[in-house]
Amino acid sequence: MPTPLDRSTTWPYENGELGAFSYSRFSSPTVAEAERALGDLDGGEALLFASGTAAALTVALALLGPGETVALAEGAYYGTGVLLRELSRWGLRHVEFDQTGKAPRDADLVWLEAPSNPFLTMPDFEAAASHPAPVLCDATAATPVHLRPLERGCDLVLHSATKFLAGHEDVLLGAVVCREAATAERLRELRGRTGAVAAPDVAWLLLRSLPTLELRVARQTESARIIAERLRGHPKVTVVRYPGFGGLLSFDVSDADAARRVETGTRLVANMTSLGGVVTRIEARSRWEGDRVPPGLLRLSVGLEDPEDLWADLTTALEAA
């Protein structure tokens, strides 16, 4: 049976005292739903948030403090540097590291991102797992599906799941999972005292794409992986990068112009930002990094369409660039 979507804000005291539900801030039957599901398939206690910044903010202001030091995975998304660049301000610092090696040890939280993105690394689990501090690990790319994290090592999952594990472009919403009870609890007071609960409408589309959550990363995966191949034997393109999982790949051309004549070429993937929907998309990073990446990288969120319609389109786009 579908779960009912609760959208009261208040729920009734019991006998005088606060039961389950009191006030949406805190959370709603919806949003503790999905966070059920979602905490079995990543196999620790999941908390949603409104995105996926929201969730990546609520965990450095809650296991964090001034003079702290957080080390991030070099490439990793390029808004959780900004976001910690922010949090400078407050006193927080962070360091980049190349996250198939050691952090380093002096770090008071190790932040990896599997795959990263845009530049698709892996970390090194087993020297992450060894490290002395807490360890985060940002699986919006790769999903439960190919990777469950806390199996790995780490303390705790974030995911942004307006990506894959929602998949419909229809869901803003983020999510931590945590291996510790304790963490989970810290999580959720900061959450309630800042509001950055998700809405009980974003909930319920979640645990309406979770039951197709393996189906879609199944055949994005598949199609990417005969992507990937062909754009490696395509003279216009200089470097390939795909981890062999996921829908979610990169890949260069010359340049800048000749990236912007690729993306805006094609007809069938749309040229947009974000990923993991089941609309084919395509950008150049640059518009949003700078020279942080490549001028001609392109990053491709393969959806589920025909690949060989998408291979199709992207051959004639890359033709004209």
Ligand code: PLP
Given for the second form:
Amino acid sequence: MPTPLDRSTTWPYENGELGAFSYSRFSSPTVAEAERALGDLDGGEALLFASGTAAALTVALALLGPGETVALAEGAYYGTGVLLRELSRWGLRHVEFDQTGKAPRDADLVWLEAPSNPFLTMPDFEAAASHPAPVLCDATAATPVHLRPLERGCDLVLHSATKFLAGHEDVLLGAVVCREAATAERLRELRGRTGAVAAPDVAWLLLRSLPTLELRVARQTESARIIAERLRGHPKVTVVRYPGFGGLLSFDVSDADAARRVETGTRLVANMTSLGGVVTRIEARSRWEGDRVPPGLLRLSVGLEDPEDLWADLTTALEAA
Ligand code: PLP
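Switch over from the form predicted on its own to the form predicted together with this ligand, please.
Complete assembly follows, chain above in first position.
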């Protein structure tokens, strides 16, 4: 049975006392239900935010202060670095490190990404878990289908639920899943103060999407494996990055002009940003990330179309590379 959508912003006090729900900036029944469902998938206490970025901001503001340092996985989602740079105006510092090894000892929060977007590296979870600071893993691209970071020694999991979790290109949503109830409580408190909470409609859309998550991700993985393998044998492709699971991969062609010709040369594969949806999309990441990525790097998020149709489309476009 689908969960009913409750759009109320307020609920009556119970005999003059605060009940479970009072004002929707703090929480609401549909948001709480979606949090329960996601918490079950990741094995912790989940909180929903207005976007993945709002989730990341709330973690930084709630758990860190001026003069403290985040050790951020090199090659992680470029927007996380942009956000942390913005917060440097308030005295928060960050350093990048190679997440396949150890994080700098003096970090106050270790920020992993599994797999990193768009470089597709995987963290060394054992090394991270032995760090004295709390460890966060952005598992947007892995999803709980492939990875449960709390079982690998992490303290927090972050998702841009905009991507695979919601999966239909119609939801902007973020989530943090906490190992400790006290951490969840602190995040909940700050979320209420900043108003970074998710809306009930969006939480309801997540509830619609979660029952098909495993099916979607299995199909995306199956197709992405086929495409990654064929790309590896293609004469116009110099590098393929794929961790062996999930729907996200990246590959390089010779230069920026070739990448432009490929991304604009597909018909079935959309030339759009984002990832994790039912529609396969490709884009040259240098338009967003500049020289942080090779000029010929193309990021491909594999959707639910027939992999043979996708490959035929990609090979046609690659001929022009
Ligand atoms: N984390 C990763 C790995 C992402 O790819 C993104 C967005 O692309 C985000 C976080 C930010 O999420 P949102 O766009 O929902 O704010």
